[in-house]
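The data below hold one chain only, encoded as structure tokens and taken in the form predicted on its own.
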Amino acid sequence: MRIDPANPVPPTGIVRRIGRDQVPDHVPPELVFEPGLTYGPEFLADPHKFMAEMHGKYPPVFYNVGPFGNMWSVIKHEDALFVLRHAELFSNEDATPFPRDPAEWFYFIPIEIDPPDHRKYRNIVDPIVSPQGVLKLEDRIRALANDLIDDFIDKGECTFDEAFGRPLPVLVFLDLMGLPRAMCDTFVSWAMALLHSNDRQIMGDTLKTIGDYLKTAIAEKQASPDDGLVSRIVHAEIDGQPISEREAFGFVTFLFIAGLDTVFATLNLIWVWLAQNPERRQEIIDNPDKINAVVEELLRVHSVTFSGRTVAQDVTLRGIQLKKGDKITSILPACNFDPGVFPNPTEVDFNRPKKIILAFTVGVHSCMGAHLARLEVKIALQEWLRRIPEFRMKHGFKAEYRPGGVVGPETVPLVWDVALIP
């Protein structure tokens, strides 16, 4: 049933099934997995290296039993496609985990909000995050990224994630909405405690923290406009109409909580990388004509995000049954790891042939930062390496990962040669 996005109201007919005891009766035992994706101690050890052997390990689709929720996995690239490209049999309603107040229920728009109203949520943004809308920032971005670099490249060393990593996109992303940067750190904290908790309590009380903020920030934006999102949002009109408060509420909440991780996360999973494969960043320095090449290849290989749906209508896939309501997961990273889509999924290769990369998603409703993170992922690419060509992981460092739904290292801890700074 098409929903109303100004009128919310919490979804009926969805059921959310925990545990093996809550396995539907439709589903066959041999397909019942339970992996520990996102929190069992073999993905924690090493997230890609667990998702990149999927393939070898559990069938294209299964069932994933676990404590935060039961759903059919999809780990092939032409699965996931086939999800993600058909909204009418794969709805966003209800797509993301985080818990809501049913009396003051709203939508994350346009995440949740399929065809046809999606597009026009959307056209709201569009003109900002655009690929034409993003290349006026690229200057405004390059210029953070050297200003970020002159604090401490004569220090040699920095906590990459601290230093760089995270201020580059996240205060980007602060600048578009309108919000203050002074506030970063604790934005960061509340988008922390809400993606990595697994406790549906603090997921809860977190996102109340957030939602307490954003509505004063929407009432700020409301009573003295500018050019941030937050601005553009409020005062936007939908269908002739002036968007109403729980749309407006629902579509900032959801942009705050999606802008402040995902960038942050491969930005890390990249420079670990770097860091480890000294030979292969020298030939990004020395091939510059093929840095849109590398950052595609990267974003494969350091995808760090899943795309959860909701059966719309009864459907098989692999000849698989299907029902209503049954919650299904494409794991993205594992389908950019299919060996018959990618061989040698695990390689690094810049001279791939072209294919569609699932780091965000595609279909209607595709990444709307997919094109900004890329610029941001280029840009800082092209900086760092110019500025800093050689840097190792300093002595000891050992990847630790926080469960939850976006991967990345805890911390990034980098040392360089001062002296041998060009």
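Under this definition, the rigid core comprises the largest set of C-alpha atoms superposing within 1.5 Å between the forms. Residue numbers count along the first chain shown, from 1. Bear in mind that the values here come from a model prediction, so they are computed numbers and not experimental data. Compared with the form predicted in complex with the partner chain:
Core-superposed comparison between these two forms: the CA of Arg100 exceeds or equals a 2 Å shift.
Annotation for Asp212: C-alpha shift of 2 angstroms or more between these two forms, rigid core superposed. Annotation for Arg300: C-alpha shift under 2 angstroms between these two forms, rigid core superposed.
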The other form holds:
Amino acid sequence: MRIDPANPVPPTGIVRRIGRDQVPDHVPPELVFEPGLTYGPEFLADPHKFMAEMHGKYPPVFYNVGPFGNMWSVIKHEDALFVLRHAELFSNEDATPFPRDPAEWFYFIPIEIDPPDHRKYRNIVDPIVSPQGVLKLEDRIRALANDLIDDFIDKGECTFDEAFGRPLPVLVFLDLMGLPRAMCDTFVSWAMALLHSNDRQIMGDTLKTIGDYLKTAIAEKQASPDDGLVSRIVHAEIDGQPISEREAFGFVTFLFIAGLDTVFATLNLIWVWLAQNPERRQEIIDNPDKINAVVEELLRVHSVTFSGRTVAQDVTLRGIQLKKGDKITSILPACNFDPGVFPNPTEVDFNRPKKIILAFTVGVHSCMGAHLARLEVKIALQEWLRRIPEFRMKHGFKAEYRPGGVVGPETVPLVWDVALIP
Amino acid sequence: MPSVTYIEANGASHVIDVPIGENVMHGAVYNGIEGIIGECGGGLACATCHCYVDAAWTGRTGGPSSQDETDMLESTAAEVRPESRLSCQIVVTAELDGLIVHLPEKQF
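Just the form predicted on its own so far, so send over the form predicted in complex with the partner chain.
Below, the chain from earlier opens the complete complex, with every other chain and molecule after it.
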């Protein structure tokens, strides 16, 4: 059903299936698996190893059952491209199931809007988040990265996730949105409650608190426009008409959810890898002109998320019947380890020919923040390695990964010898 | 403002004014030309803004601007020809006023 973005209503007819008792009849029993993706002990022991090894253990398309919902899963690069690029077959309706008040429903825009309306929203923000657009933020991001490093470089240690991985993307996001940097700690606490509480009551309450703040921010930008994204959105026109209050709210709220956690998790994963691979760190330092290839390859092997869709009409994939209403997820990190596309997939190789990586998905819903994320990772690598080229994990570190839809280590304690700081 | 002519695979032709400094992919996407998708937004990451530069213009646009563009052209859905480019990598200049690009039958 085509939804009307300006008149949001809760979706109807959504079927949630949970566990082995709720496998629909059209699913062949031999395709039903319970891999424990995102929560099982094997997954949590080393999520990326687990996802890389899925290629030997599971069929390319299988039916994944579990306590958080049953869904078809694809692990082949080409299948993910097919699913993500055919919005008419695989819809984004109900793809972002955060709890919302049914009486004050709103859509997360643009992710819950399918074509053709989708492009109208993307056009509002694409000039800001294009590769050329984000370059305007480069100097500020670089200064910010250095300010953060200044705070702990002389201590010889830091909890990377708290001291750098979290504040860098949050502060960049606040700058981009045109919101005050003083909100950083508050935003961090909201993001943690919303994305990591695993408690729908807390998630719902937090989303309401965030919504109240954003409504005030929207009102302020309506009165006094600036060049931030919130202002750009609230003053935008859709089909020649001013954007509606519900649309602007859903758009701004979605950016909040999308903009905070993924870069954080990615940086945390990359810094654990850097700390544990000193010779590769040196390779990056010695090849400054390869930095874009380095970023792309590190994003390939450290992709952090998944991309879910609802089957919009009956369709077959690799001869398997998918029915309207089924859920389907592209396991993006597994797709990025597809040996048919990336030979020796777990090897980090900065000299690979450039190919489509799925860190940011593809298709119309391809991540809007991809170029900002790439820039943030690039600047973080450049500035950190310039100032703290030698570092390691704190003694006794053993990675623990948080369960959930954004994969990353719980904490990243780093140490370095202050005498070796250049 | 320079104009760019986009000729779709079915022959439909669109003349679009594209600002100097903007790329040929954005000129299409922002004006509803469906033959170019540009799903990644211009980051040499998706190969869905493939175009064939008209023979009269290849001298001025030149070939792929980087090894990355050459690599990514291998991921396009339609046939790659000597005049193939990823249109996000063609930046409009005064010299390209009147540029003609032909769009492939499919982008994925």
